[in-house]
Every structure is written in C-alpha cells, then in structure tokens.
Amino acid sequence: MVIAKTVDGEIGIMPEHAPVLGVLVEGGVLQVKRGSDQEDLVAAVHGGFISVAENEVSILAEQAELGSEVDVAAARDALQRAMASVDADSENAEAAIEAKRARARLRAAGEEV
C-alpha cells in the first residue's frame, strides 16, 4: 500500500487500483507499506505527482529524501533557521517552504516535530 498526501488530501493506494493521478503537497511524507516480512519505506517528498497506471505506482517528485537517509541534525538545524526567517519576516514565503520540508524531513525520520 502506498499512502500520500495529495492537494486534495491523504490518498491510499492498494492492488489493482484505479487510474489516478493527483499533484502532491508541499512538505509531505510517503509510505509504502511493504508487507509485514519488510520494513516499510518512508520518504519525506517535496511536491511533484503521483500516478497509478496499470497496478504500478509512479512518483515524479521534485525532491524526496528516505527517512533513513536523512541527517536528524541537519533538519533540525534547517527547521531552526527556517523559523527564525519567518519569525523574522511572516510573509517570507521561502522560509515557510524550507520549514515544511524541514519538518517532512524529520517526519520522515520518525522524529517528533
């Protein structure tokens, strides 16, 4: 099962799903739930689309990180310097967006945001 966060909100697809094709949210996390012999698959995704076609998933992201790839101490320091321009600034709309990948990131990580 592959669960993402669309513009229109969480979508989850199973087996022998229907076409789809939805734009993914800025700052989200996908999984793929692979079965209870695996580890599931966690990336944090920044924007992009996602694409059910003939039972296979597709994702065509314009940046993703694996969870377990990702370096705990540098999205922390990257959500840390990101709210502090927007605290700075409210309508730096940069700094928001680097906040939300920032914390999708530590999402993705299994960390508490």
Given for the second form:
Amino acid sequence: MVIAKTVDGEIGIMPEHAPVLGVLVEGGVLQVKRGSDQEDLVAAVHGGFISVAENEVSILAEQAELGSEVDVAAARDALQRAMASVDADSENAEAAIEAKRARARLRAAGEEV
Amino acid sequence: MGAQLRLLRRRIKSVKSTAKITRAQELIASSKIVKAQQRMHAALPYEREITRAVSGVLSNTGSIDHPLTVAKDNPTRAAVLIVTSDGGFCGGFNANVLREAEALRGLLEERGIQATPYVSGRKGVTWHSFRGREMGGQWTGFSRSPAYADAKAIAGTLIEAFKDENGIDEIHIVSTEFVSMLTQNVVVKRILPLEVVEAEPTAEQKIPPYFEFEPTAGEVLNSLLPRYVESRIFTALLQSAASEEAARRRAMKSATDNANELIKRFTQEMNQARQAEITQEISEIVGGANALADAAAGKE
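Right, and the form predicted in complex with the partner chain of this protein, after the form predicted alone?
Every chain and every other molecule in the complex is listed next, the one we just looked at coming first.
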C-alpha cells in the first residue's frame, strides 16, 4: 500500500486501484508499506505528482529523499533556521516552505517534530 | 650553438607545453563525459514518466483549453532558447549550435515571426552581445553540470513570457543531442505550444487508462505542464553538457596529436641542423690542420 499526501488530503493506494493522477503537497511524507516481512519505505517528497495506472504507482517529485538517507542533524538545523526567519518575518514564504521541507525530512527519518 | 638550433629548441619546448595542456584537457573531458552521461541517464525515467502523465491527461481531457497547449492563430513573436557552453576548447560545438539557431531565425522570419534569442552558456551570450543582438534572457555558469534549478529558472522565464498577452507565441529550443561518444547532433524542437510526443510507442501499447484527477484535471494540468517544460529543458541541458565534453575531448585529442606531430618534425629539423653544424666544425678543423701541415711542409 502506498500512502501519499495530495493537495486534497492523504490518499492510500491499494492493489487494483483505479488510475489516478494527483498533485502532491510541498513537504509531504510518502510511505510504501511492503507487508510484515519487509520494512516500510519512507521518503520526504517535495511537490510533484502521483500517478497510478495498471497497478503501477509512479511518484514524480522535484526533490525527494529517502528517510534512511536524511541527515537528521542538518535537517534539524535547517528547520531551526527556517523557523527563526519565519518568526522574524511572518510573510517570508520561502522560509515557510523551507520549514515544511525540513519537517518532512525529519518525519521521514522517523524523528519527532 | 647556431641561431636556428636555439630557435627550434624554443619552439619544441613551447609546443610540448601546449601538448601537455591539451592532453590534460582531453583526459578531464573523458572523465567528465562518463559523469555527464550518468546524469543524463538518471534524468531519463523522470522525463519518461512526466511525458506519460502529460499525454495521459491530454488524451483524457480533450475539452480543456490550457494556455500552454493552444497554438495562437497568428504567431508574431517566437522565443528561441539556444543552449551553448560556457567554456571554449570544444571545437565546433558552439559554432554548430549558433549556425542552426541562425537558420531557424531565418525560417521564422520568412513566416513573419520575430525571433528573440534566449541564450544559455557564456559562448552564446558573448556571440549575441558582440553582434549587438538583444536577448530575451541569458544564463551562464552551469553548462558543464546543469542543476534542475537552472532548468527551472529558464523555464520560468520562458513560461512567463509565453503567458503574457503581448509576449511570445512560440518557444523553440536549439541544443545538441548526445547520440554517442562520437556523434552529437544539433536539434531544433518546438516545446510550446505543446506537441506531446509519446516517448516510445510500442506494439503492445494500450490506450492510456481513464484517469481520475486529484483535485481536478485543470489543476493537475496547471502544475504538470510547467514541470513538463522544465523537464524538457533540463534534458536538453544535460544532453548539451554531455555533448560539450565529448566535443571537447575530440578537439583536444586532435590538438594533442597535432602537437606531437609538430614536436616530431621540429626534433628532426633540429637534429639535422645540429648534425650540419658538427660536420661544418669538423671540416673547419680538418681544413685548418691541413693548412698548418702544408705551411710546415713548405718551410722545410
């Protein structure tokens, strides 16, 4: 089962799902549940699309990172910096997106945010 | 040592140092081609999927008129994105692209369309500014290893201009396609208005499935099409980067071969000159000794 976050909300895709094309949110977390015998695949996905057709799910993202590859310390650092700039200027859209991305990376790595 | 000999020695030394530089450039280019090719291949799946998604949406929703898919009735202005390199030392790489771009400009003007160049790569920018041509946009500094953000910046500028009512009506791209280490072709493509080309139509290809859209087809298309254009430009940049290195390797290899040939010829000439000098010296000594001997014999 694949769980992703589109702009409409979370979407879970099971086998034999009808073809879907969705727009993913900025700073979302994607999960691929591979059954009990294998570990789940978790990734931070920043923007992009999910397309489901003929029992195949493709995720098109501008930027993505597997949870196991996230540098937790760097992500925490980035989050703190982004939060600081958001606090200083609440209309700083770039910093807000940066904070979202950092949060997604931390969540994908299994950290509490 | 004669003057000619010294001159030849100096030339050999200078050609040798040139050969060292070109040889180093050749080796650098060889190693970079591999990297550039890997990046090109890494970007392929994304492009394939996004093309599939775009054609999926378009075949499902014939009714949607998106500004990026509709061709204007009387196009009057076109943007031509020219992808060149930042550095030189790559033979006819940039000249080929620029020649093709000029040809396209001529074709467009015949159709009554004014072409505005948008140039990526320092060589192309210099070429245009030297001729006093006005550019719609210019980007430099990434021709050897383009990042997705670079493609995004270019696509952003072009799409802005395309959406603008008084802006451009068509977008063409002139770049170099990497076929193999030995073959690179200059290609001219129209990227907007959109002509969706199916990546590789196969015999067992089915009709694209009927998609559901989340949230709506129009909105999916809204965010999908710019990504598609970005991806096309990114592919062009990557292919151009790989081609640039291949062209550079070839140019530097022939330069090194040429330099080695020159060194060989100069060395031969130098040896000849040296031998002639020695022969002359010997004959002078022998002649002098003979004259002395004759003089001594005459006294007795």
